[in-house]
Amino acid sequence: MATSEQFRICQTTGLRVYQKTENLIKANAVVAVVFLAIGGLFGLTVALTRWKAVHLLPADWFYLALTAHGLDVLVVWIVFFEVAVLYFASSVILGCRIATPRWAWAGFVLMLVGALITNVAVLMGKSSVMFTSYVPLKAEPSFYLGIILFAVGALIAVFVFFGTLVVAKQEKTYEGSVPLVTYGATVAAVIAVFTLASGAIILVPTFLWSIGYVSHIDTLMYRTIWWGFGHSSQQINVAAHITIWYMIAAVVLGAKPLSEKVSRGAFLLYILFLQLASAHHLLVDPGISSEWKVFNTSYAIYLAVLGSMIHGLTVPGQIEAVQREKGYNNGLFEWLRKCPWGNPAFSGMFISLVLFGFVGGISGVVMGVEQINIIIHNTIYVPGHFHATVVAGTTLAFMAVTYLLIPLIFRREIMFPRMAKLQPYVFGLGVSGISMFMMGAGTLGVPRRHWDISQADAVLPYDFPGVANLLMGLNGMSALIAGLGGAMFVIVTVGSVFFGKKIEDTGAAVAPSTVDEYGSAEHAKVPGTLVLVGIFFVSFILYFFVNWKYLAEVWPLR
């Protein structure tokens, strides 16, 4: 049983913070940012190579950088940060001790060792198999071993999270149902169990294949199971960053969800149907029926999409509701204009919401249509889409909540406040350009994995339209802007954590926060949000129509 001396009260939120939890959150968050910086640097070299006028790297270095970039930003940075979020959403929000802290540290060590082993394997130059590591491409055994160790460590962290929920229940540190932020984190943890299990099922035999103990890995079987890990890992991200949207709205503005039950129901749809989207990457694979593909890529006839649309209404809706309670009632959008846009936590969250919904969400549903997928599958449209989801959606949301965690967990003031205010806008601008320009180039057929857009070394070279070269050049420029935004984030966070002015406990009154409460906004009216949702639906319909029309032009019926 933890003593009262092992807890402190956060002066920003009033939350009880357990010392051992605080240390674990610090460790996971710091390592996450380090790997974000490393992975982002590799990503910048990839973008500059795909820019025809620069063409930075030779082929072997390009594929090495692409492999390292995918590993470090799609897995290592995000999962380390998600572990920090899980510990915060359980122990801190529920005001309880963390379960089995020694096991939590063991999980952290396994994740760190695994990440380092795989990175070393890639940098040695014999494991440039890219993020997907499709067989029969074979990496060094240490490449697979590192990922397995990382996954085991992450799975330990997930079970520590579940154990902490049990501790809170037993010690009665909350009443009734858990707060919505904890509920959303639980959904992310449930999806994580499925995801990590899928990775173990396929990567363990692949590791044995790499050392000669297994003679053959079936390629279709590998792709089908691997995407249960590869794509579902991004579904953990979706649940996690939407949870962070709710959290930031609650901490910064004191907002409550429009309806607790509706928001929780939307999260439940994620558990039931979100992982089905792994089939997005199998739409042109032989041996799998069209019925299976249609059911899976539509998230069971769009039930998971319904969940995302609910969150797309309720998050801005609860912001509008609390702003109108504060008196911002003039017109449809005074509430939006008067939001704290100078607060990087809020601005980063809202930019993440808009880009994830309008760019990532719409493009994801459209590319999941079996017929349309044919014209964009394995083109650079695909990474354009997931830069809108994983980078503009998840990474930007994680950056935003970091601006809250630094004073709350690290107890340091934010250094370079002007740079911090600009950072979400700079990063959001760069990432939106990356996404849009890559999707445009992919629509023109630019391949997803080829190191040279001109394909000068190909046996049968192909000249893309001049606009494709222009789009890839704009993608390179956007990558430079996003890289600047990423560097600003690293400078602010590292400077604040290690050199920021320490926040002392003054015993001052605690600012109100709803992040640890259960309850809905009362009598909320959100006409501005309904207009924004209407604009979203119109955009969705138009983009859907444009893609079907384009398909009809490239695939005419005779």
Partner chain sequence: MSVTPPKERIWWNEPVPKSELAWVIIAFVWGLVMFFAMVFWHMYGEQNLSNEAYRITAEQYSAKTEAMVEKYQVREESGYPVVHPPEGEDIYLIARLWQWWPILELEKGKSYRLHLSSLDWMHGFSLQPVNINVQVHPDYEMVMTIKPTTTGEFGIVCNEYCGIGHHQMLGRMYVVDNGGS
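Having seen the form predicted alone, I'd like the form predicted together with the partner chain now, please.
Since only the chain itself is given, any partners or molecules it might have are not part of what comes next.
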């Protein structure tokens, strides 16, 4: 069977790339970027509306744009790209043909049709129910139908991934265990099955309710199950973008994991514990006990956080190990200074790592403390947090890996290399601003999903402190910078894919270093990384206890 399929050997990486896989990766990645552009533009209009001096959109358009922004970037862009990553991590990395390519195309079509249906429903104006679509707020039936079709398509893609793993095993295209990157992708895929199943369990009855076949949906049940879908889909992202960190470090620098056992163990903790975190959204809901909240919000006893903290050491640690091997041994940080900061794949990956850990990670754990959530729930601190995880973490990592995929899969040279070089920095700067300023405004109580905090026409107005308006203005300016970074990404990728110089079996834009051996790095000393991890840990502890102090100042409550 396998011999009848067309493949080529990549001259740069030596990977075997099958034609059918390549086409599927191309299609999914291109659609992903299109939705990133659309969703990003909606996001920009949202931020500009919340900037008091600009206040761009009228209220109805604001809520419409916010709904579309959430769906298009949080779901459509990310999941399409993740499908491309799954196909890459299975078929390309393992050098085998893709299982059931027709099913893969069917999944692609379902996802695309679903995304279009939901987008049309939102743009018609009667489905401005936000990404969360909490009942009894009702959207048009096609809104739910589109999401269900999209989820079914994504589920098909996940099973094509599993099938491809079986094909590789049976046709013996690799020896021993699968590479760490494939392992990480498998973790993401397992979480995806749980996620998409939760989505189906809650959205199918909600769809039936919207057309009148179900009379009532309990709001607490909706929120509990919906977040099994909504939050878990972000856990797919975590597993996927950490996989990409490892992949970029390996391809660009030739880095090896410090210890296969530790890195894989950390991924395994994700499968076991990460999904409990959907409880983060239910910490101030009635009818759920504190015991349930404490156990779930802490991923048992922070065992998934343990996984992330391990990756926080092993990813920079393996970079340090390989750089020191190359002779960058002076002082604590020569290895870091001599990293390829001009390569957007590397710089994007490293900025993603730092922002995800320091901003997204720490804030996420702290706001997920059962009691501290009382002073944070549904304030704009929440979007501040998840723009650090999903935009700075996931989206930037996906952008970074795109710079590798363009020469490898699309076989085009990167156009506008100088713009590409700057892009991760511009985008990273903008997103840091968005995250930090929204988090700051959130501590002042500014609500999320709110058209106008000056509430000019309310009967009983309330004035937020002036600083809140300043922070929202700075958020708008940061959104402009991030929007610029996003536009640069779209220009570079679309330009390269359609008009870039074709690569004909010779060198690519990104040349990986040679490695003579694979497997764990041997007896590597990583003092620089330990210092970085120490700084992270001290920040974490300080921020954790500062927030307990803020909580202690609030009115007693029991």
